[in-house]
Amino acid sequence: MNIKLEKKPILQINSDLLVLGVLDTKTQKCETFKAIDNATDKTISKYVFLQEQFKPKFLSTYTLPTLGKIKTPKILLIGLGEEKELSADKVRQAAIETAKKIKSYKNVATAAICFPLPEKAEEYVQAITEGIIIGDYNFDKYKSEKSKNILKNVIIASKSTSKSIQESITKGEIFAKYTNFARNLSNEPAQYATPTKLAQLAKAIPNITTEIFDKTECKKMGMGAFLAVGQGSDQPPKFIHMSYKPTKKAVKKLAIIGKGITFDSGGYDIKPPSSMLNMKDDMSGAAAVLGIMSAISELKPDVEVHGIIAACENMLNGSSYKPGDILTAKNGKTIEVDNTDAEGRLTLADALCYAEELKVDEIIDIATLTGACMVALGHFASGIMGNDEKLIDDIQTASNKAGEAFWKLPIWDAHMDSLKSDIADMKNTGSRYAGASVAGAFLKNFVSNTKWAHLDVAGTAFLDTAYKGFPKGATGIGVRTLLEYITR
């Protein structure tokens, strides 16, 4: 899809569809709106508005033909809500809804978008760009009949075509492209998205140095927790380390870790069938990290970034790890296996130890970790916790700009109490209460001196029902938030 800015009057733009964003008060005072309304014999103001065919409620839509009175054959009105509540995220959602609406038309190859934008419109233009690309997404790889996305060109009407606004389109394209990349990977069946495949994808990223460690090498490094999880699968585990270093001195060194369980049966504490159905998505954190590193290879920020994935399957056979087993993590701490279905934190434990040895300034992990986080926050928000309040606050600020909600959860010393073991340093699970925070407390044992944040995206990585413009399926959660944090 080609997205570009256009400064000339909207009526001079050739397109198959004109998308007009409508605010509660501001739109009718806008000169562009008046020009469109006058050119169409005031069809919008007299018929649509006065007869209440359309109200500018947020995300409401109305399509009307122009009957040859202007170059564009039809107009799509989309409600933006109240002017005082307009934000970049609402603009992004409106753009997503616009792209979805365009799919219902049969002959729209070029759409011109006219939203009421502020003078400094960079953030809003980026949001429109992201929304159109995200809303145009389909995962129909395995369907005989493919979706026909006819939309090829998007023209954003803008008062300015300055370099900074042009750059905001490029940034939005990259953010959205790799959000969709992560969605594709999480939507793929486990037979495709194996640990080996994740390693191959990592190796293929340009401008990134990638090391892949196999089972033997991981054993030499002392990754007893990670290897235990994968030992029941015929798929060999892969520990993936991607690194990007800027050409100039890095302003910060950062490690991002993605949970990479490419299928989770639960092991001997096997999941019920209904809970196992979507466990192909248990590598959504890894998909996000692969997307982020791919985007970084294009964005080239002045930040040194290490992307880390401990990839394996949690399956069960005669070699599987068992409840009661004692595992030794990379930092020498011992873990009593209380539940084989609490496997993600075991793989993250060794990955956190590895990341800390890189002497980075900050570590961020993203994982579909706990059902408890889903119970607490549903699919409306992801959990965030860690050992540094400023890091957590900064990520939340970035998430607000990206339109991805994160809610702060605590890690208290008391959360470690339920992880106490009679025969090891800790168990891998505790009581059923405060499960998300208890998992965070477990992970904290494997970060000694580095600033660290843990993102639990169990409820937001894969949707059972549509939400905020995203259909059922993978969302690519975390890609835009962490790219916003890294590049800001």
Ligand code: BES
Contents of the next structure:
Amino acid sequence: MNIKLEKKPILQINSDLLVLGVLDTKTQKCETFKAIDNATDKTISKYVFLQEQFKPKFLSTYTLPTLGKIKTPKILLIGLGEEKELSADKVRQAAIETAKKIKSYKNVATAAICFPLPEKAEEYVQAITEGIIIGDYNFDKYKSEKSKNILKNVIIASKSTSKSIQESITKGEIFAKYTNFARNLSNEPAQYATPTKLAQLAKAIPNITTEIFDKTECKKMGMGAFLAVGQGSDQPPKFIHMSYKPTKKAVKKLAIIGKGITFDSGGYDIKPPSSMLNMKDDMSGAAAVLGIMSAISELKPDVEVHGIIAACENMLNGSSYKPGDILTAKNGKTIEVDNTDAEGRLTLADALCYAEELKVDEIIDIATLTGACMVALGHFASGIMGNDEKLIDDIQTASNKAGEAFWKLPIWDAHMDSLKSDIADMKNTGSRYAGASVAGAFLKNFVSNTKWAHLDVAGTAFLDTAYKGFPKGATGIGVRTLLEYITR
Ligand code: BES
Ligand code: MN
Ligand code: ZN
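Could I see the form predicted in complex with the ligand next, after the form predicted alone?
Following is the full complex, with the preceding chain placed first.
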């Protein structure tokens, strides 16, 4: 899809569809609205508005033919809601809805989008770009009948075509393209997205250096927690380290770790069928990290970024780790396995130790870690916690811009107390209540003095019902927030 800006008056733009964003105001002040309304014999104001066929409530839509009165054969009206409540996030959602609507039409290869843009339009233009690409997404790889994505060109009507607005289109394209990349990867079944596959994908990213460590090398590095989780699977574990270094001196060094359990059966503490069903998504953190590293290879920020994934499958066979086993993590701490289904934190423990040895300024991990987080926040928000308030605040600020909600949860000593073991340094599970914080407390044992934030995306990575324009399935959560955080 090609997305570009156009300064020409809207009525001079050639397109198959004119998308008009309409604010919920008593009188339509917008010049473009008036121009289009006048050119179509006031069809919109007379027939549509007055007859109340369409009210510009947020995300309501109405399609009308223009019967040869203007160049464009069809107009799509999309409600943007109250003017004072308009935001980049709302504009992104309206663009998602627009792209979905366009899929239902037959002959729309070129759409011209006319939304009310503020003087400084960069953020809104980025949001429109992202929304169109995210809304146009289908996961139909395994369908015999593919949906035809007919939308080829998108023209965004804009008073300015300055370099900075052009750049916001490029930024939006990259943010959305790799959101969709992460969605694809988490939507893929576990038979496809194996640890080996994740390693191959990491290797294929241009402009970054990738090292893959297999079982023997991980053993030498002392990754006893990570290796235990993967030892019951026929799929070999892969520890993936991608690094991007800017050509200029880096303003800071960052490590992002993605949970990469390519299938979580629960192990011997096996999950019931309904809970196991979507466990191909347990590598959504890894998918986000792969997407982010790919995006970074194009965006080339002045930040050194290490992308880390400890990828394996949590399965059952005669070699699987068992409840009661005692594992030694890379930093020498011992862990009594209380529950083989609390595997993500074990893999993250070694990944956190590895990241800290890179002497980075900040570590951020993103993981589908706990059902408890999903119970607390649902698919409405991801959990965020860590050891540094400013880092957490800054990620939250970035997430607000990206339109992804992150809500702060505590990590207290009391949470850690519940992980006490009689025979090892800690158990891998503690109090069932506040389970997201308890998992966070466990992870904290593997970060000694680096700023660290933990993102629990168990409820937001994979939807079982549509939400905010995203259909059922993978959302690519975290890609846009962390890209915003890294490139801000
Ligand atoms: N992958 C799951 C968490 C999860 C649950 C992700 C639902 C997405 C949706 C994780 O490995 C897990 O099984 N966690 C256990 C921990 C428990 C045994 C302490 C859980 O949340 O039940
Ligand atoms: Mn599990
Ligand atoms: Zn898991």
